[in-house]
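Let's start with one chain on its own, the form predicted on its own, as structure tokens.
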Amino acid sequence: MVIAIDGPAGSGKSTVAREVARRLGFIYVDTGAMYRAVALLASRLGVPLTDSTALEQLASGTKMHFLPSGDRARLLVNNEDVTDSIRTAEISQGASIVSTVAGVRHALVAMQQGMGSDGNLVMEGRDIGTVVFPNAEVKVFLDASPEERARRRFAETPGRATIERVAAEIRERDARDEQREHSPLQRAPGSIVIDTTGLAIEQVIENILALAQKGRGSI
């Protein structure tokens, strides 16, 4: 069973994504964090996030995997745990960048329905439906009113100036996300919609979980 999971960004896809994934004994993939990594390697690497062809280059020649670890799953690329590292506002930023270019998106989607051959798991993104797996037993997009998300993001990341500049940066992410050329984000045919402001993370999961159930009759 692959249950996808879709959103913008504060919907809260990588809590309740993670959550469900353990309860389950599935395995969890956090894409977003895949593009934070190519944005990670960018910075490193001194590659200009308007070379798209030195993008799609780098994406192409990096091993990521996704290792269990306690209640989270840690990424390593090329072995290295950048787990921490691409928790940043500036690799944030750098990553709706870079999940615009048709070749990275083409690159790392490779990855992902390859990571889906393994078995069971519960991916999150914002192309998982429509894109990556568009015959997923489960679709869920989830959602929240952009103020509720930019609560969210602003008490994820103390020391930020303002929630004003967190709510305009989610704006910012929105657009490029909703008006981007390749894999735009959309809700997938089929899919459930789940609005998360005013809900508990328990009663989102359990929402999945019962639509997981749903789907496969037992679980």
The other form holds:
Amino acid sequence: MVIAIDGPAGSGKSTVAREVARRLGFIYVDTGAMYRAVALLASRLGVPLTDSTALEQLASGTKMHFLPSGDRARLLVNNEDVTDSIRTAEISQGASIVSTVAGVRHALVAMQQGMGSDGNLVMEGRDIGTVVFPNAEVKVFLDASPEERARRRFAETPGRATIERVAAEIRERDARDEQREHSPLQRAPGSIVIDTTGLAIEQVIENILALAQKGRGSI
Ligand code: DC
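Shown: the form predicted on its own; wanted: the form predicted together with 2'-deoxycytidine-5'-monophosphate:
Every chain and every other molecule in the complex is listed next, the one we just looked at coming first.
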């Protein structure tokens, strides 16, 4: 069974997807981390984010896998643990830029589809229900008001300048992720939309677990 969870930054995807996977004993895959890893490598190697060909080569020549570990899966890139270094504001914007490149998407989508061949999985991102697993048994689109999403991101990242700055960065990423030509962020046909503004995380998790149960009969 595949549970596909899509939505914009700050919609609650990671927290919810991770916990749903943990309770069901499913594999959890954070596809945003993979786009972030390409942005990190580009920055380290001095590859300009405008060089689509080099970015595509970087994505297709990189080995990525997730190691389950405690509360969050660790991402190994060419055997280096990059889990913490990909969580900066600069890498967030870089990931959003590299994800507009068709060749980068192509390489990462193929890896993501391969991760699904081993069994039950919860995968979160922007195009899981539309492109990676359009036949997923459960498809969820999480959303929340822009103010609430900025508030959550600000609370998660101590040391950031102001909430207005975080809100502006989210707006910029939303616009790019929704308007790009290849696999833009959109609600997948057949997906259930959950607006998480004002909802407790536990309510969202239980909603998704109920959908999973319906999708499968019983788990
Ligand atoms: O989920 P995140 O914030 O870590 O994602 C970082 C960027 O990666 C996001 O701005 C858009 C891109 N992304 C994507 O295009 N497709 C995905 N399936 C996941 C992320």
